[in-house]
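One chain comes next, on its own, written as structure tokens: the form predicted on its own.
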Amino acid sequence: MTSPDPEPGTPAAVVVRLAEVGRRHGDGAGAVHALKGVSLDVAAGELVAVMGPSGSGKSTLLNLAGGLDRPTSGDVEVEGVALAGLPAADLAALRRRNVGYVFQDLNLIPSLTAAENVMLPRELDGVRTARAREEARAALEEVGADDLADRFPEEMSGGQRQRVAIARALVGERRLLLADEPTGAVDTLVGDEILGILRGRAEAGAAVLVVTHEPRYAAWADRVVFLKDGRLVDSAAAGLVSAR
């Protein structure tokens, strides 16, 4: 179920907000500052692409936005809830219910079938098995992977595993989708299909944040933000990316 469309002229609600967020690993002279004072809002109905060189902080940004890591400084809010003050159990529940994450290394569980991988977060959230399986099948169908439901990850190609990982991120009513190089294991045609799926979810009311190094895929976004050395250095409409 998606939220009602706002009245014309009404700004869309901010789903994820990062305010002056920093992330430091280690202390003293050997400290590594992965992010430095980054501020970013992503609203419902918006797809934002994150670009930048390797080591610029792109994956760190996604981890903080989804509550998988905590900032050293600054604040992160999801659906108006400040993540810093949440107990671990409440933070885990918020991630299961509100956030869908496509990991760069996919993180599929080898001993579970595609359908079981996709339905797992719903079952962990207390959804009955029959309903969770039905939702998983629908998500697999949405990404064109319904024929993979009973296969194990080792029985799939890299592109097929990628589709299953995306289905797991889509299942349920997640309002925030975070995708770290979701086209990394697929060819150009399938990559376009994947961005089309994420674009459709944004148009249905989700906030979508995608890390990519390909201008072709960034062009699907409403806007693109650029990171360099842990800082947000620029932002542009997606149509201007190819000129950079």
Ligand SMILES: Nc1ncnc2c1ncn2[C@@H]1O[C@H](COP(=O)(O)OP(=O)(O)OP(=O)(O)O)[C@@H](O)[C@H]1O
Second form
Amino acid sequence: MTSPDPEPGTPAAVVVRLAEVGRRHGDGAGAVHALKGVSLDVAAGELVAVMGPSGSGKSTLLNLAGGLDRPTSGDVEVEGVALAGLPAADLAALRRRNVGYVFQDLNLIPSLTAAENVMLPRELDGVRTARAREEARAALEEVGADDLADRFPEEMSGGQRQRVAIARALVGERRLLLADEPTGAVDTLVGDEILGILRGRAEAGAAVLVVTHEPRYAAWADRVVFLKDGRLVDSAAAGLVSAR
Amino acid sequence: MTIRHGLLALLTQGPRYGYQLRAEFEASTGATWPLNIGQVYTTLSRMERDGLVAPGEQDEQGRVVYDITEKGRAELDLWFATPVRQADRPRDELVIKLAMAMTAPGVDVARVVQAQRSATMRTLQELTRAKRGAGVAQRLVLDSMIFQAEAEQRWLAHCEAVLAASPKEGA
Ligand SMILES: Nc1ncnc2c1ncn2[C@@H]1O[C@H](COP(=O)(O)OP(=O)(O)OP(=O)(O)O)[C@@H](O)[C@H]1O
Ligand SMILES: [Mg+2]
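How about the form predicted in complex with the named molecule, since we already have the form predicted on its own?
Starting with the chain above, the whole complex follows.
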């Protein structure tokens, strides 16, 4: 097991590591292999995009990386801690402390305002209400949604809900950010802005993993990996000279 | 260079007369690239000079079949293995390459598509990086290139999905 390396001058610490990770649903002839032997490291300061056709295993990969789902083979480590051995309560604590999520279907709680939705993970962390409220305000401002603080999800447009869901993932300076199609309901200008925000977080030291089927957003990443039928088939790293 | 590689690809299916190559080239590319017979013969004689094709015997009407050589096969493999660059791209080369990869036996089309996706993605990453800190005018120019590269990526993703649903005939 590796632990994060704090020494300066050494390569950036790996925040999340997937080693030969597989995820199978069901058994026997009807089994679905959502992911097959995928290995991937994301280091602090790195933005990695995952692309691939519908059903190729992108959301599965993200859920496994964040400990929301458990692999049926292989290992996942977050900040040097192997998730496989963790009791459920410790896993939940590690997720809360380290991981910020933007879900494909956003998952905002309808009975809470935007500000309350963003505060919630911090309150679960045990942060006092006044401070959580202040952090939520800052996160909403960062995504350009400060004017939405008191609105309920049903009173917002799709793109506005999207911003609030992103603010919720940003709050509390998580070291690992996982975003599943965070640009689903927005136009290209706002989409670029969202990727710019995630990019900024990576540059501030977070490890960021973004699922997108839009090449223009994937292009913000340091590395783009392609999934196909549950396998990683290729990757494109920025800064390499293209062929020929 | 594309006509030459297109003809080589057609020759992997067996020896062909010049007029056959012309008809098959147009059929493979959906007639988006009409060739005249003179271009075909000029290209064949240059390829003969370069050792990529070898002529057979003349028939009674003075026609000659051409066959691909080992060197020609190597040249073709290299072409299929090399992604077309986004910059200074001769128009339609990528389209021709994929059409030919579908037609020629033994070419892993999915691989050609994936190599191109990765290469174009790197271009897209470079453009996006250049956009950070650019002024508005420069940014709009970069955006134009980004949208073009994006269109190609979408098309390639679409090709991948179509190929997965209906693999190439005879493969
Ligand atoms: N709980 C489950 N039971 C059975 N099969 C599942 C389950 N969850 C996911 N799958 C299957 O696993 C595969 C990968 O699903 P996943 O949600 O990771 O795809 P995706 O790449 O995120 O697709 P999309 O782009 O449509 O969101 C799919 O074939 C899906 O049907
Ligand atoms: Mg998904």
